[in-house]
Each structure stands twice: as structure tokens, then as C-alpha cells.
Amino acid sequence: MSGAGIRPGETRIDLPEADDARLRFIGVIRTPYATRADCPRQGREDGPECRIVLNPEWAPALAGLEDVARIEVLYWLDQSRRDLVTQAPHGRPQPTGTFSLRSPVRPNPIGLSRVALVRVEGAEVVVRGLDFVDGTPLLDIKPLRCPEAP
């Protein structure tokens, strides 16, 4: 990737083509925002319901997530690039290193979301919570459990 889009203070680096992790999309997210700029700074449980949509043969996956009020969401930030080590973000005075942000902007672009489960459809999850760009591939989902009272 170019210089292109490069902000004053930001950094990058010239990276190989990457051949060393291979993962598994096992399905696809739905959310209302078509553009990173549509995307809110953050989810917020009361957000939009969202689409965690599963590939048919994850579906069996899902036994027993109904059970649980919120869970984890993995996902590959496909749009995102991947070379900046230095970024400038909006609002911020000086450019800070990519390892101290919540960017989507990141050497391995997985994001994860703590979302609040709605309900459990099939081979599909519902959620509130989410804020990233339509048809985002999915990584992994984990339930969040709250540790037992003593």
C-alpha cells in the first residue's frame, strides 16, 4: 500500500505480502453502516440490533449461547490497513503509537466487540452493540460469563 492517506505525524512501514496466519471465516456481520465514516467511535448497547450471520455448518456452534446476556465478537477488520506504526487520530494533539489505540488500523486488523446478545435465530445471533462496516468477516464468538459471587 502507498503513502496515500497518510496523516502529518503518521508513520508507516513497508511491509511483505503476508503468508503466515491462516484463519477461518466461519461467517459474515450485518450492521447498518456502509462506511467506516458511517460507523459510530464506539458500540453502545443501546445501538441498532445487529447480524452475527454464520456459515449453514457453524449453526450447532450456537447450542447454548442463548444462555448467556453478552458475548465476545472476533472479526477481521478487512478494510483496515496495515502499515502504519505511528497514527494521528482526530482530536488528538500528537501522533501516537498504533499499539496505544483502538484503531482499526493494526499490523493483524482483528477487532473485537463486547456486544449485549438479543437473541439467538438459527445459524444467526443478534446483537446491540456493534460499530464497524457491513459484511465485516467473522472470526470468532465467545461468551462472556460472569464469575460466580462467593
The other form holds:
Number of protein chains: 2
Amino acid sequence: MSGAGIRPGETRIDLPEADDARLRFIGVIRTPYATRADCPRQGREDGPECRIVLNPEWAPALAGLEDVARIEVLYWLDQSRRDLVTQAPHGRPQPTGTFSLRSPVRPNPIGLSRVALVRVEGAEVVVRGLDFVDGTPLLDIKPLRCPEAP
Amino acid sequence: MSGAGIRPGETRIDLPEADDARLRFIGVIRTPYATRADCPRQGREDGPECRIVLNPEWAPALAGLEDVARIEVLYWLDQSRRDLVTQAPHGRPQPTGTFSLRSPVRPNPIGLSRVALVRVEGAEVVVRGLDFVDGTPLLDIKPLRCPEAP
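What does the same protein look like in the form predicted together with another copy of the chain, given that the last one was the form predicted on its own?
After this comes the whole thing, all chains and molecules, with the earlier chain placed first.
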């Protein structure tokens, strides 16, 4: 990717094509947010319901999840560039290293949200607290341990 | 992968080769644990120091991380099978869905730990609280927000 679209203070690096491991999308996440501009800055646990829709072959893997109060959802931020080592987000006084930010721009754009589980319905999991665009591909669901780690 | 090595109550599914997205390993994680048998069941924040060693091109992406107390580390559990929808871990009375477990066996074996940051040294991040084998490939580091989400 070229240097197009980067801001003053941002630094990109040249990288070979990524192919150290390969992911499988296992479902899709339905949220009320059609575009990034529609998304809240941070999800809230009293936000609107969102639906994690698993591909049918993974439905049996939800067994037992109904007893879990909070989960971690991992997803793929497929719109994100992956070659910035420093970034200059709006509202930050100076450029910052990618690993000091939760920006979707990262070498492996894996998104991670901790959310409240509302209910499981067949191959779908209803949650509150997501903050990204409708149609985002799902990578994983993990239960939060009880008692939750600090 | 065949049904070899699965336990009673475990269910596997046939899957095409995974290739919906591709990952880049950006470093390696050094822990005191040479094999899975050596690993603690769960990392502790007063456990031994571990070192996240970034590939040199990613070192500038650590700028600002020294001010962060706790981070999330994402890594690739490259020894894990990926085709089980239910699992029967030792000590569980009945088989459980993969998404109700934090087992490394999952469709996308991305490991996730929240750990205390001890210090940043050049391209290395020293932490406490990891619980997996030495040499695990690194995928991402994310700061925990302050104040931390509940």
C-alpha cells in the first residue's frame, strides 16, 4: 500500500504479503451501524441489541454459553490498513505507536470487544455493547471466566 | 483432519481449508514454559517475567506504551486443532460447546491474555501473567483503556 491517506506524524513501513496463518470467518455480526460514521466511539452495555449470527455448522459450539454473563467477541476489521507503526488520531496531541492505541489500524486488524450476553437463540447470540459496522466477520467467541480476572 | 485424538462427547466437523483472511506474525513471545505440561493453568500477575520480542520493524509502534499499566496480548496457538464444536475437557462433567470454553482448540486459535506491563526495552515488552509455551507467535498488543472497562 502506498503512503496515500496518511496524516502528518504517521509512519508506514513496507511489508511483504501477510501469510503466516489463515483465518476462517465463522459468522457475521449484525449491528445498527451502517457506516463507521454511525458507530459510537465506544460500545456501552446499555446500548442497542446486536446479533452475532454463526454459520450453521458452528451452532453446536454455543452449548453452555447461555449460562455465561459476559463474553469476548473477536472479529476481523477488514477495512483497515495494516502498515502503520505510528498514528496521529484526531484529539491526540502527538503521534503515538500503534500498540499504544486501540485503533482498527494494526498489523493484524483483529477487533476485540467484551460485551454483555443477552440471550442465545439457535445459531445467534444477542449481545449489547458493540460499536462497529454491520456485517463485520466473526472470528471467535470466548466466555469470560468467573470470577472474572481483574 | 480425521477424528483421531478426540474424546468421548467431542464432536468434530468437516471444514474446507481456512482462507478468509491472512495473518502476519510480528514477533515471538518468550516464556519459561518449554511444553504445554510446564504451563500454569492460568497466568498470574505475580508470575515470572515473560518477554514479548517484536520483529525490529515494529519497534516504533511501541511508542507511548511505557505509560500503560496493563495490556492485551494476542497470539497464535499454532498447535491447536480447529475442527471441534464440542469438547470434553478433563474435570468437566459433560461435553461443552467450544465457545463456552477458553480452550486453545477453536476455529481460529487466537489466544488472548490480559497482563501487567513491567517495562518496555527497545523492541521488547516485559510482562507478567502469561501461561503458554515459549516461542508462541505474536499477533497484536492492545493497551487497556483507562479507566478500564468493567
